[in-house]
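Below sits a lone chain in structure tokens, taken as the form predicted on its own.
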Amino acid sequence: MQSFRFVVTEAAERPKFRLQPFTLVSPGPGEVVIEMEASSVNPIDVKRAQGYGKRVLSTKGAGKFPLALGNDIVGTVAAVGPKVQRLKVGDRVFGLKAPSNSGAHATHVIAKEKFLRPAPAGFSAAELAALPYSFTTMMLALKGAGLDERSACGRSVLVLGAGGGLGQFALQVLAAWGAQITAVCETTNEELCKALGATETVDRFKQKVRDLPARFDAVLNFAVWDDDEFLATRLRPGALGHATTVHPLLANFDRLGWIGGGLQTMKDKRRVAAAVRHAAPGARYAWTVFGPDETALNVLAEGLAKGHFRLPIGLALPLADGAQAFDHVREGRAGRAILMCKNNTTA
């Protein structure tokens, strides 16, 4: 089976890419081969292409170049390994692949059955490819802040970066759970955030984050690490918690090495955790780290079956033109960047 990967050849501010042929190995126990239709380019892919997280991710087999990135999977099962129970050849699926150096930006990938779900009708491959990584990261952040369907009802939640992919998902989920949401976003996203369920919006260009009241039951920071310590002070006594996806964990190790990075990470996390405890004794504080999560995928699949959860697509390009998709994300252009992975090209 001739297969191709879209790889970063070496880490750089403006990385070099190439389409690399490879021979697909047989799937192991609980694994399937997916003939890919589409995968997304997420901001983390752009950062990893520049070398971000290489020190830590290399310990997980996810930092060696040439590096095929991508976590989102949409495609058809082409082969199954031993002990696969739910899926069969020909099933159309979507889901996730854990970080590795052989990611989902490829014509074929091997993935674990437990992180795949049947692809719902009514969604294109590009629409589905935009969802799993971002949705899962968002759900892990909600969990870290102590938010679930029961605890969120009636609670006041502050969401920074509400106009981004994680923020848009958080608004939809929290609104369905009955939360009262204050969304901090750009001027151009205020109406979108209201439509997705925000109770009120704060234009970050017109109102400073530091002017926000200290009245929230939970804080989700999808925006800027530098705001994190102050955001902790916006929790009220009795609050649930505060979670951030923009922490400096990987950057600390990149910059300072194993010992220095570990010490700095402990210092950073303890400092903000202390601010959380001071504002709301007993509240949680969490740094969200992505990993495939079955519960999050189940929630996503249930929502998709009802026609929920879409993110706007900015462009969809053939795998061979992936450099343009990386530029789209790196330059902060609107909409998600999707790679169409059908094997219709040559190396």
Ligand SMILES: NC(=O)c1ccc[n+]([C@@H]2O[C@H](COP(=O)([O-])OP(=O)(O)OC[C@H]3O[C@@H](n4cnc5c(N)ncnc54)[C@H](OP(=O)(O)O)[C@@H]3O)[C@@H](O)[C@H]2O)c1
Given for the second form:
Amino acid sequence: MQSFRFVVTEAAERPKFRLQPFTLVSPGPGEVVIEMEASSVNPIDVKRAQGYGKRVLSTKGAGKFPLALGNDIVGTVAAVGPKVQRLKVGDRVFGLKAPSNSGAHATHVIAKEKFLRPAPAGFSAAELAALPYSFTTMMLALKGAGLDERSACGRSVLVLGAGGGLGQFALQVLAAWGAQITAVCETTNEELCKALGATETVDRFKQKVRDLPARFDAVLNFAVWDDDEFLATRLRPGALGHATTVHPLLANFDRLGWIGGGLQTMKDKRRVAAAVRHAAPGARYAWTVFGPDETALNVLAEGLAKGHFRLPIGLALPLADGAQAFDHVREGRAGRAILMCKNNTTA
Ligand SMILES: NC(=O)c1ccc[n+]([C@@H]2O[C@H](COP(=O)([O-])OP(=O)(O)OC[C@H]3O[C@@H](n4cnc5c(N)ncnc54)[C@H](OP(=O)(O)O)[C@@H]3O)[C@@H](O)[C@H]2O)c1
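Show the other one: the form predicted in complex with the ligand, since we just had the form predicted on its own.
Entire complex below, previous chain first.
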């Protein structure tokens, strides 16, 4: 059977895409071949298609064009490599692939067994495909801010970008852990954020971030880097920490090269870390960087088994129509964008 990848052929504001045939190689030790059902398009895919992160990601082979993006996997095991222990051909799974130039926007992918879990009943392929990447990044951010099941209970947590994918997951997890959550979101997301567990919402169009009180035990910034230093001042003495996923790490290296980017990154991080230390001596400050994480996948799998954790789906399209899914995310339209990857594509 012919395999296809949905690739970006060159980086541009409106990138060019192509469905590209490829020859599947045999899986290596600990790897399996997945016949894909669905994957998702996340904000990072849109940015990478525009050239973002090229310098740093190229060191991992993940900046080379043509570039198949996508980290989320839902599909069926089609072949197993040596030393695969749990999975067998025919198992339906979901999970993650680390950033590469042969991502999950494809009919077939090679993935590491350790980053795959059995697909739970009661979720469609599209619903599952929206979850692992965003959930994992959110869990890494919670960890970076010093939040876990024990530490979060009764603590006040400020979540910026609460109506987005990471924000919605953070609300669900933090509410289950007993945190008091202030969710900053747009007007149309206030009800959703409350339903997901926010104690209070702040409409970002009516109230300025600058007017937020300085009383939080933790801050999660999933929205805007420019606010990060100010947000650090919203921590109270004794706070746990502050994590951001919207830091300029990759952009600094793209813009300023290896040396300039490194210096700028140190400067940026130290500036906000100093603000955190000033507001809350001993609190953590973390720049979250996505990577497949087994602990986060286990928490997700446990939650899914209980019927928890969903994100609204905005659209689900065949792989060949992937450009529309990228448009959906780039234009900030509501709901996750899913690519249905079964090999019913035409090149
Ligand atoms: N560092 C990493 O490894 C990593 C990994 C994953 C994601 N990220 C980044 O983390 C961010 C969140 O990811 P996501 O998947 O949750 O994205 P998303 O679904 O697009 O949500 C982002 C949310 O941020 C809020 N927002 C957007 N523009 C804003 C503005 N100008 N001011 C205030 N709030 C604004 C909006 O929330 P409301 O609608 O509620 O206002 C939006 O829904 C993205 O920038 C993404 O690229 C980084």
